[in-house]
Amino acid sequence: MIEVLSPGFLSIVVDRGRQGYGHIGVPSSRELDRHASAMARYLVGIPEDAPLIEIMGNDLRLRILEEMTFAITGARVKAVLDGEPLRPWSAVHAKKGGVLRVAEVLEGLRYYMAFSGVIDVEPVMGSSTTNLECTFGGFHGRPLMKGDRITLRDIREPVGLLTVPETMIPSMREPHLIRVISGPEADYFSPGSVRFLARRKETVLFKATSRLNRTGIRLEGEPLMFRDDAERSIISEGLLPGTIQVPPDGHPIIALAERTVGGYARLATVADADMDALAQIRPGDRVVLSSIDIAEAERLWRAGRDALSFYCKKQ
């Protein structure tokens, strides 16, 4: 069991998502950094679809009420266990009664905690992830609060205490290079405004605003200009995570994991290989959009998948 002494900011139980319900308006609400989540699970030896905790903010404090192993991945953090510094992206053994504190987030935005036992929460629609808007799933459909006690089942010790090598930890420093594929309404914009979509060596620079959450990331910068004869919105259609929509003001919004439909022009879609990077963008960070084609997007996705699979198999 884990006791929450201080919840940080927006600490929620997540998993790989609530799939198959988009047609009735229920989003996946999945973990936003899939690579970090997969590595956390691997380090503590729990199933690849097991729930874990996604956290933002400083001063997370947990009391560990049973002897177990845990791992922190995702954003680089300054953390201590019973006052002793620990290394993130590593399996760490904790004794009964140990107090973990994440004092500061040094790089990135979201970090993940997994334990060598499965977080015991009731699945809703086939998933344990938290839907904050509808207040179901996860831990009573809400973020963790001071005094909460999280029950774990099937606690076991992983084989060895592994540490993820630096080569497997993505950089989370700005500027964030986000590669995209041209979207269905790319021709709604003036050619000069979206020149980067046609010229692969060109990029466009934006900055993430403070209007940033699990629903999406709003960008600011030089507004994208609509063609004079183009509509400023579309009939609402299905929306995938990574879709870049552009409202009439010309400032793009990158959709994340909490929407299933949208009514703004779809400029582009983020390549799957760069979706995890979106989870680590902070307010004020610079975001560089660069265009690639579908073949390159698939190549990047396969390379990332194969690297993770190779690392896990060789340990």
Given for the second form:
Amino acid sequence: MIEVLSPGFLSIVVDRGRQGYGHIGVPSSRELDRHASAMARYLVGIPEDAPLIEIMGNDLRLRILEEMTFAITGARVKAVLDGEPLRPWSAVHAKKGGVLRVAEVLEGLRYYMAFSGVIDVEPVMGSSTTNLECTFGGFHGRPLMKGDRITLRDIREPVGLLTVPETMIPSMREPHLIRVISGPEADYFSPGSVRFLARRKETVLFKATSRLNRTGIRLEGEPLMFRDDAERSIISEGLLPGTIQVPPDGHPIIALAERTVGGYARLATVADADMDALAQIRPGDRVVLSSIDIAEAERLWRAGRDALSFYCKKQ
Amino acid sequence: MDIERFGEQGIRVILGQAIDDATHESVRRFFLYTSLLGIPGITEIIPSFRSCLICIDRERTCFEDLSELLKGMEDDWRGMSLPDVQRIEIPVRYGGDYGPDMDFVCSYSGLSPEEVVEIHSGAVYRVHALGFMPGFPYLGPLDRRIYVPRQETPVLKVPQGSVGIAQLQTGIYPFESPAGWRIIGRTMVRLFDHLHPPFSLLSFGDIVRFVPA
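Please supply the corresponding structure for the form predicted together with its partner chain (the preceding block corresponds to the form predicted alone).
Below: every chain and molecule of the assembly, starting with the one above.
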């Protein structure tokens, strides 16, 4: 059992997402940084589909009420266990009654905590992840609050106390380079305004606004220009995580994991390999978009997947 | 039928250009056929006005294989018989605190609140898509006489059950949420229940009528 002494800014139970209900508008609500999540699970030896906690903000404090092992991955943080600094991206052993504190997030936005037991929550529609907007799933459909007690099942010691090597820890420093694939309505925009889609060497710079949450990231910069003869919206249609939509004001919105349908022109889609980087963009960060083709995006995705499975098998 | 790739994991199956009955029927046939078949590697099929978005698991299939498979099935799904649609009545309290944008709709359309209610509740609407939020139906077509533009800036919070109109559509917010549509009433009917299958009161293709309560 874990007791929440302070939940930070926002702590929720997440997993790999809800699947198969897109036709009734149910989004995935999945963990946003999948690499960090997979590593956290690996370090503590829990199954690939087990839930874990996604956290934003300083001053997370947890009391660990049973002896167990845990790991923190994702955003770079300054954390202490019973006053002793601990190493992120590593398995850490906690004694009964130990108090963990994350004092400060140094780089990135979201960090993940996994324990060497399975978080005991009731799955909803096949998943333990939290749909915050509709208040279902996860821990009673809501963020963790002070005083909550989280039960863990099947606590066991992982094989060893591993540390993820530096080469497997991505930088989360801004500016964030986000590679995209041209989208279905890319031709709604004046070619001069979206030159980066046609020419590989061009990039375009935006800034993440404070309108940033699990639903999407709104960018600001030089507004993108619609062609004079193009519609300013579309007949509503399906979206993928990472779809970049452009409302009539020309300021793009990157969809994350909480929408299945949209009505704005879909300029582009973020390459799957760069989806984890989106999870770590903070308000005010610079975001550089550049374009690649699907074949290149698939190569990047495959390389990332192979590196992860190679590392996890090797240990 | 046009098949286009969308991102790495999406396949758009486009079944018509306009919002009309023939297109809707093709989307419904394609959606029901492919859903019932349970094709390995497909993780989502999201039907909407004129297309289906298919999401794939790249560990199990690829765009090329799946688009070949879908092309080969066209005669089968075009020939299948369609099950009946559900017809559902939704009681609505119009205007006042339940419909804070009724005044705007009246001044924009030049109609009285009674006329707006009569027009809105006098038609039947089809569920052209479910999305934005779980169980939120995109219903149409809305009578041109009560056409209103969307809010320029979405309202931060509307209550669960709010009934809105925008352009030539009407819809119902299943949860308290931000809203870009003009709210003219509210229903107490629950549109989405995460505990009980099939979870959403409405399905793609259902016919909805609003009844003043």
